[in-house]
Structure formats: C-alpha cells, structure tokens
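Shown here is one chain on its own, the form predicted alone, set out as structure tokens.
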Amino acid sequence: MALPRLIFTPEHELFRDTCRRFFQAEVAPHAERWREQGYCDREAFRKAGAEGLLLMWADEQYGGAGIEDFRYEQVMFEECIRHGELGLFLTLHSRLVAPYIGALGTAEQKARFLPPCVRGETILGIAMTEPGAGSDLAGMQTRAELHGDHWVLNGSKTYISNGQIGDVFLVAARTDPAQKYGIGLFLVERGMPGFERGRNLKKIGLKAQDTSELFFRDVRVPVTNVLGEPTQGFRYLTQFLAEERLIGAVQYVTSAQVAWDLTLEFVKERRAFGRPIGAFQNTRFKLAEMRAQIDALQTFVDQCVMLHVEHRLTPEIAAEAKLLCSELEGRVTDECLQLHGGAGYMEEYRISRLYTDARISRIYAGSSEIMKEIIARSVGLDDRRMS
C-alpha cells in the first residue's frame, strides 16, 4: 500500500477520473501503432483540446479554463503515464512552451497563437539544443540578425521533441554577439521559407515521441514573432526552468510507481521452484526497499508541487527533485526489469519500455551532473569563487 497523498481535493480526484477515461479510450489503443510509426497522431492533440486538457491555465478569452492550480496538471501527467503513452508530449505543448507565449507575448501574439494551441490544432515545440551546444547556452551558434521589420535566422537545432508534427517552435538564437548570453526567442511557424525539418531521429526509448533535427536557412521571422526583448532570452529561459524540472520529477516518480506496481503483480503470479518468486527473500527485500524510496520521494515531489502552487518553489529545490526522481526512476525500472527475468527483456512486457524510456530522464531538462552543480552552488560551493 502506497503512502496516502494529502495534497489533492475531491475536485482533483474527479478530474483524475476524467483524465483516466480519456487516456484509456483515446490514447492507449493507439500507443503501439504510434511507437511503430515513430510519432503520435495529431488527432490526439485535438481530442485532448476538446477534453479541455491543453493549456488549462490560459484565460477563458483564449479558450482555456483559467486554472492556475498546478495540481490539475500533475494529475494529468500521472494519468498519462499510467494509462496513456509517455511519448505523447502534452506536457511540452501545454506547460513547457505555451507559457512563454502567455507570459511574454503581446496581446496580438496571445490572441493569434493561444486559441489554436488550446484546441490542439497548433502543436508546439521548443528548439534550444544544438549539435555543439546542449546545456551550455553560451555555446549557441544559431544566429538572428535584424533587417528592418524582420529577423533573418540561420543555424540548426537537434534532439527537438515534436520536431515532425510541431507547427510552431520557440527557437533560441544569438542576437548580440557582444553579449555572452545575448539571446532572443523567436516563434518560427510551419511553412516559413528556409525552415526545414531533418530526419526523425531513432532513439532507444520514447519511441512514440518524434525527435528531430531542425534547419534554418535565411528564415525571415517577422518582428511580431519575437517574444519579449530580443536580447533577454537567456533570462526568460531561466525563469521557466523550475517548473520544467518539477514536471520532470512528477513524471519520473510516477514511472517508478508504475514499474513497481507491474512488478508486484508479476512476482505474485510468476513461479519458480514451486513457489511464487515474490516469496523469495531477495524479491521481498528489493520491493520493500523500492516501496520506501518511492513513498519518500513522492512526498517530496508533492511538497514541491504545493510550493509551486504558492509561487515559492526555487530553482535549487526543483533541481533536487529532478535529480533524485530521475535517479530513482532509473534504479527502480532496472531492479523491476531484473525481477521480471527474461520476460523483462521482451518488448511485449511494459517494464521493458519503462526501462528504456527512463534512460533519458537523467539527461534532458538538465542532466544529473548539471543538477548537482546547481545544488552545490546554492550551498556556497561555487568553484568560480573558491578557486
């Protein structure tokens, strides 16, 4: 029995039922086909929009519900992992990209972009990572130059989620070579001349999630597609990192819980030497240890969620949650696959997908090494000042 969670109200649990039914009916039946084709159907976004699951925070004038309580988003993330398909990146669309438009966009930009995003007709992506620059934004090579009423964008990005099905990408590009972090944020739309997509990259996990290369060759981006000040993109990006890492922590601990649930069921039924393998001390001790670790981190994540609801979550605490939960997910899915024995290595068993999907969690949204650096600096262990 998992530790009771105290942060949800009856309204949240009613919403959980709605999400569960949606993912069971509209996502789960298509998940295997999506993994084989390498991307999710666009129709899934439209159906999620019709159900009111996209951009719930958006004002009613844009078609949203105006719900700022992050717990509703948390519930949706959890149910998508439990009953849907992790590769359906509704989170990227609704909580990692669209909020930039909501917070930084002009009235015209919000009126133009948010309504079709709420309906799931326009799918969003974010393009920061480059072949030679991942976590180090100072190494960004993509550049934008101002020419009258438009910017000319040149460069390339890689490992971009929703890269094949996306319609509008938030592209980070260097705008002031004299500044180390002189970066602008540009809304690049499908069909703009010079904007091209590369191949859908093959991955060891997240098979249903399309991940692509993007190329920009003299793309003319109107000044009306610039978010905020064109040299302050780095500052804007850092403002949204705490939530991005919290979202990751929510997902990682949920994946660990699902892996544990599947394994508990498996060890009760699978027999060896005349007994269920759950009767062996090694199995019991492994599952007991994982149960305690999941409960502890779920409690920590729920506390972080409440801090975020109260606008008190710091980037450093979010980094702790991201670090610990991604590492836990890796350990738990590995141990649970081991307890499945040979069956765990077969793709027909869900534990194999949870295992391969989990490997990216310690890399994207800031690697574990970057999270440790952030935490160390927050306690005064900054090598730049100590050397």
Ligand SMILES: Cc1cc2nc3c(=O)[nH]c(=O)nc-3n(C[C@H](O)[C@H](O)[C@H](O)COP(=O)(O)OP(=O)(O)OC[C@H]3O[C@@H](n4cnc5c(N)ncnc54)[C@H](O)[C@@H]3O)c2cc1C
Second form
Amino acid sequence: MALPRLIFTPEHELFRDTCRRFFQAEVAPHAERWREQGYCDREAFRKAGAEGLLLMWADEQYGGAGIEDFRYEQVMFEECIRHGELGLFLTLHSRLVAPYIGALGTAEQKARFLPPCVRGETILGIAMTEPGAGSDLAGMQTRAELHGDHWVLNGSKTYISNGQIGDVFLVAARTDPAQKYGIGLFLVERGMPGFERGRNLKKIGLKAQDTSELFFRDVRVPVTNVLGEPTQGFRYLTQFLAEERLIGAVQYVTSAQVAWDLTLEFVKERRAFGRPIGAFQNTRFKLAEMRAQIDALQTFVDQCVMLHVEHRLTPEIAAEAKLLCSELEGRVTDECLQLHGGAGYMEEYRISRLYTDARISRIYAGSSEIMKEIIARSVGLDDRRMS
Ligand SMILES: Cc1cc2nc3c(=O)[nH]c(=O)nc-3n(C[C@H](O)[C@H](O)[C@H](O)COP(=O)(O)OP(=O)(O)OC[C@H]3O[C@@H](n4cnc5c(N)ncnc54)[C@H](O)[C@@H]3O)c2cc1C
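What's the form predicted in complex with the ligand like, now that we've got the form predicted alone?
Up next: the whole complex, starting with the chain shown before.
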C-alpha cells in the first residue's frame, strides 16, 4: 500500500478521473501502433486539446483555462504515464515550450500562436542541442544574422523531440558572436524555406516519440517570430529550468511506481520451485526496499510541487528531485525487470518498455552529472571559483 498523498483536493481527484478516462480511451488503444510507426498521431494532440488538457495555464482569451495550479498538470502527466503512452509528449508541448510564448511573447505573438496550440492543431518542439553542443549549450554554433526585418538562420540541431510531427520549433541560435551567452530564441515554422528535418532517429526506447535532426539553411525568420530580446535567450532558458526538472521528477517517480505495481502483481502469479516467486525472501526484500524508496521520493516530489505552486521552488532543489527520481526510476525498472525473469525481456510485457524508456531520464533535460554540478555549486563548491 503506497503512502497516502496529501497535496490533492477532491477537485484534483475528479480531474484525475477525467484524465484517466481520456488516456484509456484515446491513447492506450493506439500506443502499440505508434511505437511501431515511430511517432504519435497528430490526432492525439487535437483530442487532448478538445478535452482541455493542453496549455491549461493559458489565458481564457487564448482558449486556455487560466489554471495556475501546477498540481493539475502533475495529475495529467501521472495519468498519461499510467494509462496512456510515455512517448506522447504533451508535457513538452504544453509545459516546456508554450510557456516561453506565454511569458515572453508580444500580444500579437500570443494571439497568433497560443490558440492553435491550445487546440492541438499546432504541435511545439524546442531545439537547443546540436551535434557539438549538448550539456555545454554555450558551445552552440547555429547562427542568426539580422537582415532588415528578417533574421537569417544557419546551422543544425539534433535529438529534437517532436522533430517529425512538430509544426513550430523554438530554436536557440547565436546572435552575438562576441558574447559567450549571446543567443536569441526564434519561432521557426513548418514550411519556412530552408527549414528541413532529417530522418526519425532510431532509439532504444521511447519508440512512440519522434526524435530528429533539424537543418536550417538561410532560413528567413521574420523579426515578429523572435521571442523577447534577441541576445537574452540564455537568461530566458534558465528561467524555466526549475519547472523542467520538476516535470521530469514527476514523470520518473510515476514510472517507478507503475513498474513496482505491475511487478507486485507479477510475482504473486508467477511460480517457481512450487511457490509464487513473491514468496522468496529476495523478491520480498527487493519490493519492500523499492516501496520505501518510492514513498520517500514521491513525498519529496509532492513537496517540490507545493513549493512550485507557491513560486518558491529553486532550480537547485528541482535538480535534486530530477537527479534522485531519474536514478530511482533506473534502479526500480531494472530490478523489476529482473523479477520478471525472461518475460521481462519480452516487449509484450510492459516492464521491458519501462526499462528501456527509463534510460533517457538520466541524460536529457540535464544529465545526472550536470544535476550534481548544479547542486555542488549551490553549496559553494564551484570549481570555476576554486583553485
Ligand atoms: C530521446 C532524446 C530526446 C531529446 N529531446 C531534445 C529536445 O527536444 N530538444 C533539445 O534541445 N535536446 C533534446 N535532447 C538532447 C539532450 O538534452 C542531450 O542529449 C543532453 O543534454 C546531453 O547532451 P549530449 O548528448 O550532447 O551529451 P554530452 O553533453 O556530450 O555529455 C556526454 C557525457 O558527459 C557528461 N558531461 C558533460 N558535461 C559534464 C560536466 N561538466 N561534468 C561532468 N560530466 C559531464 C554528461 O553527463 C554525459 O554523461 C534529447 C535527447 C534524447 C536522447
């Protein structure tokens, strides 16, 4: 029995029921086909939009619900993992990209971009990583030069989620070569001449999620598609980091919980040496240890969510949550797969996918090593200032 969670009201639980029904009816039946084709149907975004699940935070004038309480998003992400498909990146669309438009966009930009995003007609992605710049984003080479009322973009990005189905990408590009952190954020739209996508990259997990290279060859981006100040992109990116890490933590601890739940069922049914494998001390102790670890981290994540609701979550605490939850997810899915035996290696058992999907959690949205750097610096152990 999992530890009771204290942060939700009856309204959140009602909303959880709505989400569960939506993911069970509109997502789960298609998930296997999506994994085979390597991307989710665009239709899923439209249906999520019609259900009011996209950009819930957006103002009513743009079609949103104006909900600031992050717990509703948390509930939705949890249900998407439990009953839907992890590769359907509603989070990326709604919470990792659209908020830049909401926070930095002009009235004209918000009126142009937000309503179709709320309806799920426009799908968003974010393009920061380059072949030569991942953790070290300051090394990015994609350039933007101002020519009258257009910026001209040249360069390439890689590993970009929603790379095939995405319509609008928030692209980070260097605008001032003299400044290490002089970058701008550009909204690059499907169909702009010179903007091309590479193939859908083959991955070991997250099979329903399309991940691609993007190429920019003399792409003329109107100045009306620049978000905020064209040299302040780095500062803007760091403003959203706490939430990005928290979203990761919410998802990873949920995946660990799902893995644990289905393993508990499995070990009660599967028999060896005349007994259910759940009767062996090793199985009982492993599941007991994992139960305690998941409860502890879920409590920490819920506390971080409440801090975020009160605008008090720091990027450093969010880094702790992201680090611990991604590491926990990796351990739990590995041990739960082990308890499944050979069945765990078969794709028809969900634990196999939870295991392969989990591997990316320690790498993207800032790797575990980068999270440790951030935490160490926050306690005064900054290698850049120590000799
Ligand atoms: C499935 C998937 C989806 C992705 N989606 C997106 C997306 O939508 N948009 C986007 O922009 N990017 C995306 N990425 C890219 C992702 O954010 C990067 O892969 C990640 O930031 C790591 O960068 P890198 O791959 O260049 O690894 P590197 O930065 O080269 O790191 C390699 C190793 O070195 C370690 N390392 C690096 N610096 C340090 C340091 N200072 N101290 C100690 N160790 C260090 C890293 O932790 C890692 O273990 C995605 C990646 C994947 C695989």
